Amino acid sequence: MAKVKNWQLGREMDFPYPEHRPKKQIAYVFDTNKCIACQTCTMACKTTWTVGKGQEYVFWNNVESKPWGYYPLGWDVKVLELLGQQKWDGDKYAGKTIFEAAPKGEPALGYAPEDLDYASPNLGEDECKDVIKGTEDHYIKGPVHSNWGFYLARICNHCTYPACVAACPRKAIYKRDEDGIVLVDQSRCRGYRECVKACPYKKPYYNNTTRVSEKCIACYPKVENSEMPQCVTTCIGKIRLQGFKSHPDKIRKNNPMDYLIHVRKIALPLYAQLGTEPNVYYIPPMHVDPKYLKQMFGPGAEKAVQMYRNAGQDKELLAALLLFGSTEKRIEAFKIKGEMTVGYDKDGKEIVSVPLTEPAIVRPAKVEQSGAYLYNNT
């Protein structure tokens, strides 16, 4: 095992390969407060990439209802249970990662889901009781829901230290140096499913027809054309923003990804304690138990929630948040111009401008030219 620096954990950790960060790192920010679980992102991804034989149960993108929804069933509960107690010492993670807790001879701590775990993508979604794995007509009732819940959109995290890369005995999975996207070379893959077992987020899938693994490709044909992926551009709630994150030591404040992740720290990684340094970041939901948020998003969750609550009085933060869903082109930089937030492409060309406050127009009750009234005053 090599020693690598994981900035999300605030310390070095063990990893099977030496540290190597790509020239640019693809990253996403998802605002959980705006997600309505319409599954438009899921269907956009599904109809674009996974409509072939053997892909019936493959969802590169899915939206789960937390705390009781999962796909595959119980994925995070099982991984956290395997890992055992996790402890944060301030902003530094004091527990073990999946690489440090791996059994002897294994690259990472993990488990292989059973076929039934993939059988029902919406099992447990919006249920009043917890639903544990069983047959369709057999529910094992668990604790009653608390008075909160939220939707969690999930894709491959294109991790800096991918467990799938660490586990693949064929070296069929690789991380691109030009953009940090993690891909599967299917000509090398032999379907050993070690990637499925090792990934704590369970985002590589095994295709029973082709007998090889496949996973989210981050819509790299669009990314290479400076466009955002399908799941980002089709999102009705405008909860998503995709861009490139800078090296942790070389952040750019005018890069919206760096600004939200590194400068303001309002966008947080999902289960950072697992140790993969995931590159999908979440703005935590405002109405959820802080203890649950800390487990899921780390010790900065409560502060991020408070920051989000006050975004209306924070002009610069508001400017960054209003870029979500504003254009299909990738925004490389932004700045405030008067009462507008303006986004720029990689060449410094203005591609979008959004008002910081929604314009309100008050129409007169009576149209002077015609004498007609616009309101029903009967």
Given for the second form:
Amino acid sequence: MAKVKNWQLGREMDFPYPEHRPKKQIAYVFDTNKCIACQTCTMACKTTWTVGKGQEYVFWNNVESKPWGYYPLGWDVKVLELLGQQKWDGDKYAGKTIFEAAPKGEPALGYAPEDLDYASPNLGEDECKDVIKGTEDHYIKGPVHSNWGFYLARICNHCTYPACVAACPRKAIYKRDEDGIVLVDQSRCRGYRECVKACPYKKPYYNNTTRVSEKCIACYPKVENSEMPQCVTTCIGKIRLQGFKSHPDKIRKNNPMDYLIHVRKIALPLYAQLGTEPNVYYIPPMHVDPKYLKQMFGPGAEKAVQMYRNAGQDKELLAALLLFGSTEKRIEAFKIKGEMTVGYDKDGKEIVSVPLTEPAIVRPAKVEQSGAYLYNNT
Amino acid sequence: MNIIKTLSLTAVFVLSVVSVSFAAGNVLTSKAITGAIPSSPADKVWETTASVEMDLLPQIVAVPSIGTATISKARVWSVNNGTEIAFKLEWFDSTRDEALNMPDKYSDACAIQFPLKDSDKPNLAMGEKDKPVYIVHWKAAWEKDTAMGYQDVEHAYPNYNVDGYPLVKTVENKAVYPVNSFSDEAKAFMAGIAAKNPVSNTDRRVPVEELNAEGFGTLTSQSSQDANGKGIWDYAYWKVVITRKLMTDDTADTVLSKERTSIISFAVWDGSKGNIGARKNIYEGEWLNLKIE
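For comparison with the form predicted alone, provide the form predicted in complex with its partner chain.
Okay, now the whole complex, with that chain kicking things off.
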């Protein structure tokens, strides 16, 4: 095991390979507050990449309703239970990662899902309170909590320290140096499913027909062409933005990714304590138990929620957030120009501009000419 | 009653005569026979050939490993006719695991390994750099593929339904299932097949595969496949025969010849215990000597 720096944990950790950060690192920001679980992203991904035989149960992208929805069933609670109770010491993680807690002879702490775990995508959908009583006739037993829930959209995290890469005995999985995208070599994989077992997010899938493992490819043909992936550009709720993030020591403030992740710290990694340094970042939901948010998004969750509540009065933050869903092209830099937020491509060319405030037109309820009242005038 | 007694006594007698346990320095002798090489584990020739019993240990050199052996003993036989050689392996396994078409299923399997070059004594664990090994691998799943056709989604989940697959014909609005009937354009949607990955071979003719390796993680299927095999699951015992020519035209195959002692090693997997890849049982830590009569 090598010692590598994991900035999300604020400390060094063990990993089978020495630290090697790619020239560029793909990153995403998902705003959970705007997601309505319409699954348009899921279907966009499915119809683009996983329509083949053997992929019937495969969802590289899925949206699950938390706290009780999962795909595969119970993926996060199972991993957290295996890991046991761990602690944050301020911004520094004081517990063990899946690599540090790996049993002897195992590359990481993990488990292999059963096929029935994949049988019901998002079992527990929209169940947020009353159906969960912890009694015999309910499939989930757990604490009854106050009425909250939210939608968690999930894809491969293209981790800096991928558990799938750590676990593959054939080195058939690799992280591309040019953009940090993690890919399975389809000609070298022998279907051992070590990646499926080790990935705590359960994002590699075994193909029942080709008998090899597959995973999200970050729509690399689009990314190479300066476009954002299918799940990002098809999102009708405009909850997603994809870009490249810098190392925390070399941030560029006008890069929307760096700004949201490193400058404002409003976008947080999912279960950072597992130690893979995931690169999909989430703006946490506003109306969820802070303890739950801390477990899922780390110690900065509550602060991020407060910041988000105030976004309307925070011009620069608003400027970054309004870029979401505004264009299919990747925005490498942004700037406020008057009352507009403007996005630029890698050559510095303007590709999009969005008003910071939409013009509001108030129509009087009574139409003077006719004397009639409008009941639906929005 | 008397007949049964007589038969069982005979069986004990035969076993005690022809079986020896392997210990360090022991030799597996490939018995010279005349005529065709046995292609089946049920062939009569095995009854008159000495076997040796091997103690197996869990593979613990590389990660991932297994903590305890899932198969602790196996028995091996060998015969040759001067042109071809056959090995028979037999081990107890109460579960017949031959599915690779479900996400949580693994196949029972076995393998034999030789140094590629006669002068080498490479690391037993899949060889080492510049000291490659040659491996013949049998899988129960491949046995089923060759006997009953490629085992696919419709075999694992017979009641599943699908609207269709891209560029695949439908008959009465139902997808045509056999993947071998798919056009090349349709197969392009199945990445492992499109990438010509040997494990995605949907038209497998033999249940064995020849491979080479130069250390863990380097296992590579050969472009020229010359070995054959046959496995049967008989009252909770897997009985597997692996055959090949003593000498082939393939430079990636180990050359075996009469009147010469080679070294050999074995591995066994139990699918229902999650054994796959390096999660396997191997002969206890040494190369075995193989004498070809």
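Note that the structure is predicted; figures quoted are calculated from it, not measured. Residue numbers count along the first chain shown, from 1. Here, rigid core means the biggest group of C-alpha atoms that superpose within 1.5 Å across both forms.
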Query raised in the report: Once the two forms are fit on the core, has E358 moved its CA by at least 2 Å between these two forms?
Result: no
